[in-house]
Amino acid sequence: MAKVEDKVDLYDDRGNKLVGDVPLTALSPLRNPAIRKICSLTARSAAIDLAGLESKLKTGAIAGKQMIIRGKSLSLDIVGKAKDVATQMKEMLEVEAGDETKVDVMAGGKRLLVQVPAARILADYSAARTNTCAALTHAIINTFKVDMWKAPDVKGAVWGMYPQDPAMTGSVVATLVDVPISNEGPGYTLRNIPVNHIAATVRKRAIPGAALSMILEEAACYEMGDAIGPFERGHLLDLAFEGLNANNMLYTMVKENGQTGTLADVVYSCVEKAKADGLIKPKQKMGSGYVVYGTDDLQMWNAYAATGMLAATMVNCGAMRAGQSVPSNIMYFNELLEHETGLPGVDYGKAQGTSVASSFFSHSIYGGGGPGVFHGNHIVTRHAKGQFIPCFTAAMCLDADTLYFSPARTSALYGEVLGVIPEFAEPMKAVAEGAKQIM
């Protein structure tokens, strides 16, 4: 690892200190055990709908709503025998006896939440999927002593459209990382995560969520090569700051401008703190009068703004209790911030060019999604890298149901079974605790 100095003190996000003179480095996806284990839980664990799973086989929707097939009717108790059938797939999942295989039944037997063993990842994640799914078929057909010509519809009800479809369009196994075909490059796993389904996972907290969002983010970053040598540090000031509340920052923005603060004031907050702790000075005062400024650390800078830019998505969409002007929020407050300094705004410009773009896509005249759906492997929104998407999270996590893809529609599942996860559904805790294990 590239040599880095730099000391933080955590923060939750109500405000309390979490543990102070953190060494940044022990906030690296590659050192802290707790985002190793949350990045390790995100690859191997399930949710499973039992319940929807019933039904599928009872109704003939075998590979999802519009693909019925007519005289097709399987009634099984699977709901009343989850329990057996969880048993039955512990013990096909388990490698060696006492791993970490999981396999527990929730909400009265309608759903389960299966973590296979981190053996059964040779090289491939894909395997957290596969495995559930061929270990659910063979519990089902083994309980319910499903002969030979009703044993398809059972693998069909599970798998749903695979292997024509190898998304698994129509499955009952759902998983946050989706199938490797849908990722845009080498390094993107952990960026194919919709927001929704992590906003779901936190219970809708926006600064857990956006904690959480983060941290899959940057470990994606450090996957995909982005975070060596040199540029190391500066993705992990931009998580420490803006993912982990950092020194108090994003809170203390954040309840400065809540009650009547506008974007524009939390640009001036940004920037005061930047003047006041040293980080920016006058650089160059114009005949207009107006005053650039300089900085001797742009990744400092950098993590400054990226906070800032998250305190005003958050003061915006929590004021309109929607989460529609996500993509506006980070355009102007970078455009305002870019003008009151002459400093770069977040990401060196990159995170205002990627919200005209997202903006276009959920607002515009294509119009086909929204603020939940997006996540750092699309198309529009994967060009910031890291900072961004914490945003949209933030801003799903306050909006109050008012759009059509709201986490209660889209992600249901995955906050009933994946929110139980400790690491997940308090990140910024378990970090913090992480970071004390190796300091």
Second form
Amino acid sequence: MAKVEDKVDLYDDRGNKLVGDVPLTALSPLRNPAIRKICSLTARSAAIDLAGLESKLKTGAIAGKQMIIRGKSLSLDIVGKAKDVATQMKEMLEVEAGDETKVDVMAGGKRLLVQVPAARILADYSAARTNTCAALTHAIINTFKVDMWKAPDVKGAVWGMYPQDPAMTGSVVATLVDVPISNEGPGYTLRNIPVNHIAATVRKRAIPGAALSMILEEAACYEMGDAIGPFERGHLLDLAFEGLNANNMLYTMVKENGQTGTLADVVYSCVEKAKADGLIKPKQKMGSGYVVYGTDDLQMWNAYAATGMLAATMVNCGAMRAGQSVPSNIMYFNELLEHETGLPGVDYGKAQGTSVASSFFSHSIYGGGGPGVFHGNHIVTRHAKGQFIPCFTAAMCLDADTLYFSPARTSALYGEVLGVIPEFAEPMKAVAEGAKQIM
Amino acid sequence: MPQFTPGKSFVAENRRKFLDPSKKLEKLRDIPEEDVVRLLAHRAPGEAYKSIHPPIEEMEEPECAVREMVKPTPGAAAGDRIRYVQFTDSMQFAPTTPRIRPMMWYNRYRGIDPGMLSGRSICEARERDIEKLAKEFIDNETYDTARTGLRGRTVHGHSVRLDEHGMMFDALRRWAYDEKTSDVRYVKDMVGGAMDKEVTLGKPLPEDELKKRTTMFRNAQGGVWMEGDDPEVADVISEIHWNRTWGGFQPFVKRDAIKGNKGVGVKELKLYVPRGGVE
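Return one more block: the form predicted in complex with its partner chain, after the form predicted alone shown previously.
Every chain and every other molecule in the complex is listed next, the one we just looked at coming first.
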């Protein structure tokens, strides 16, 4: 691990100090126990829609809307026997008695929350999904004594369109991470989570939502090989300041500009903060009187800029109570910041560049998507590494359901089931506690 | 005090004026609110605002610290639909340029979603908020009745030759030019639809006035050449690009350690284009 000596104070989403003097290294996804747990749970957790399974089998709509087999119908009281199903699944999924395997019945048997033990993952995280599907299939067949002739229906309803479609479209088992074949490139697993899932998981609270998003994005940067050697400090600074409200900077910028401020006002707050902290200094006065600024710590400048970018998104989307402006917020936050100082925008221009295509793909000129279904695992969103997607999560948290792809529409199951996991519901507190353990 | 953008020329000055919210932009006309509503064509004049959700006060918002800190705009608070206004700016010295518009709006308005593409800029916001913005930016000096177009669709025309009256081309013929009075009237709404009443926007600015007010650098037809006449602007852009490249390479080293240019801009930059451009 590279030598990183910076220390920060961590604050929660309401500006209360959680822990002071945290060495940046204690926030590394490779070391912080809470971040490790969040990443591990992200890969190992599954939400099962038992009510959906029951209805699929009853109606013959086995693998989703269009996949209806007429005349096929199985009336099984799956919701009523959810406890039996859960007990059997737990027994099957456990590797050692008493390990971290979890199969919890939720919503009166309509849902199951499954956590597959880490020991099941030898090399491929898909083991969480495949084993959950297999255990559920067998538990249903076993509980309801489904015969050999009807068993394929159960398998089809649980696994969805697998194996015709490796992405398992129509499956009743949902995991936050997608199957490896859907990943844009090596190391992208934790970036392949639509922001609506995160927004639903944190119950649409913008700062914790951005924090959880950033934790996953930055952890992915480690897995992508982007946070190696001297580059690591940059990622840790971005994570601390933008994602974890280090030194209360994010909160303060939103607070200062919340009542009357514009997006540009957040740009100027960010620049003033950087000046006041001695991070940027006048480099050259131009003929018109315009001052070009310089810095000796470009990684720290990037963290300040990234924090400003998220705050600006929160101020503008918050004022609009709509998430659609996030690509534009990113674009013009950076544009105004660069023209105010002469210093580069977030991720050295890449956030601004990425925002161009994101604007196109999230507005009706294209028509196919919306910011809520964006994630960092896409050709138009992947280039700014870490700093970009948390802004989308914050925007979707602040949206008053003005968009077609709202968290309630796309991600209700995730919110209901995964939102009860404390590390997901309160990521900032969890990371601060985790940091305390290793400081 | 923000510095907004570099440059010594009057074009740079104009840009700073447009961007600076403490500077009131000159009002050149006063289009009645109901005519603005007519032009935008989102609702009939006098018609109530439609909403997509109940007023914020009546909703149960999540317990989110940001929502508690950030005040919704009047349109958001009322639950208005999201609507838009879109302008096309001619490259023949329209007062503003598509790129300056979002920068200007973001300095002056909250809760907006601007975007720009070649010759036009769109701004989306809650309906009553966008009507306010639209009125202000149709009335003020950023809008010239000949060189600026209010165009919801078929926006083409920004780079096309002007007609004999100096009017920007519009394939949908939304405007009519009165040869007697020199007034420009809108006979169709922003998307080219029929209106129950024509809206007179007034006389275009004279050519010399447009050239004085423009925020456009242009090495042609007597415009200000950025690289030749106001190199400070090009120097700062060059500095931004240097810094982006430095950050993309090794952001952990000092700028001085990077081989090449140490100062701001490129010294003795050779300009290959002649003054007046290549026609």
